[in-house]
Amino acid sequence: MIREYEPRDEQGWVRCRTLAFLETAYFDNVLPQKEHYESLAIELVAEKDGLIVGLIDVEYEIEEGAVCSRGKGLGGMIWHIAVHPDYSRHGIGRQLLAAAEERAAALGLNRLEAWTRDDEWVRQWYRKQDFQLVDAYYHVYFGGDELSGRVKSDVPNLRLVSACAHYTGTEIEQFQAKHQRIHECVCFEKYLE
């Protein structure tokens, strides 16, 4: 069953997100509570036995440009999608986004964008439900002797040991080192109708 997110919902939320999250590579991206948006969001969740098995949430703008990082007119930005681990290939990712979509176009948006890393399955999840790839960066982390020379504080007594940093220049190899993680980072859009 799709609902409406409520309050009594955010430790089942966490837990299905946590755990459908530790499969992709944003293993390590984990939330001990359930996010809260400056802007308005459809909020949904699938419920199967009093389990929270999936989730959606999408920040949505009521002025152009405050919430989405591309496109004109009202948009919606997909935060968070999941389906449990148990659940998964059963659809409801599917059914949450179609409902999340029905929301969005009754609210007068007229798309929606949505980021996510490297995950071949997830890409391909995106492009079957009509969304198309409009942007990348990298996520570039550094750890160790990596740092050395490339990133320094200038507050006395710390010490860097590892940092993530955004990369939008066309010459990842630099930063391919042997013990380096880095993530092409997407973003995909879809227009609704």
Ligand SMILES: CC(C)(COP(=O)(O)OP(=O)(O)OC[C@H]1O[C@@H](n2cnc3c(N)ncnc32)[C@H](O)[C@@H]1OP(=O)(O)O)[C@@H](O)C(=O)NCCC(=O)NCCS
Contents of the next structure:
Amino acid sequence: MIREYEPRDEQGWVRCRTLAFLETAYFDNVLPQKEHYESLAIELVAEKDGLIVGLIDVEYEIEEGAVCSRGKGLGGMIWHIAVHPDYSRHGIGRQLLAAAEERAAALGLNRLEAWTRDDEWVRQWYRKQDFQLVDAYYHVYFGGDELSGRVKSDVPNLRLVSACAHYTGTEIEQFQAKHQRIHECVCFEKYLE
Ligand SMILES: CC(C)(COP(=O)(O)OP(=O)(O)OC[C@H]1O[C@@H](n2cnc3c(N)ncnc32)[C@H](O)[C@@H]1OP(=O)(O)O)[C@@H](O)C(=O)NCCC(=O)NCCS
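Switch from the form predicted alone to the form predicted together with the ligand and give that structure.
What follows is the entire complex, opening with the chain shown before.
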């Protein structure tokens, strides 16, 4: 059953998202609480046998350009979509998206935007739902010696031991030789009918 998120769902929401993201390039992006948004949001869950098995959060614009990174008109940003791995590939993600799209269209939104990392199967899921890949950049993680000469602290007695940086240039090879962890982060966009 797809329904609106309620505050009593929080623990199930957190567990569902954590388990779903554990299988992706966002494996260490763990939230201990549900995220809440500055703007308004469509927040839905899928419930089965008393368990939260899926979720979608779409923060949406009431002022053009306030939430989405691109495009004209009012849009919505999918900050989270996740299906509990024990319930994956049964159409729950597709149904959550369809329910969110229905609400988005009724609110007068013209498009949805979503960002995801390298996981080809997740990208494939977005393509199957008629999203287009429209933008990309990199997340580069630095640790220990990798930081030297690249990132430093100007604060006395503060030594950086790790960092995550956004790289929007075209010469990603300069990092690949030395760095273990680089993710391509891509933007998918779908215009609503
Ligand atoms: C992406 C996601 C929401 C899809 O939900 P779902 O309910 O499992 O997917 P659906 O049933 O709607 O669609 C199934 C399709 O998704 C893809 N897919 C889903 N899980 C997959 C997996 N483990 N391996 C390969 N393909 C998979 C396939 O294309 C599949 O089609 P198929 O079964 O005919 O091959 C879900 O897999 C998930 O939570 N992923 C991790 C979280 C995430 O990355 N979210 C997006 C970034 S914010």
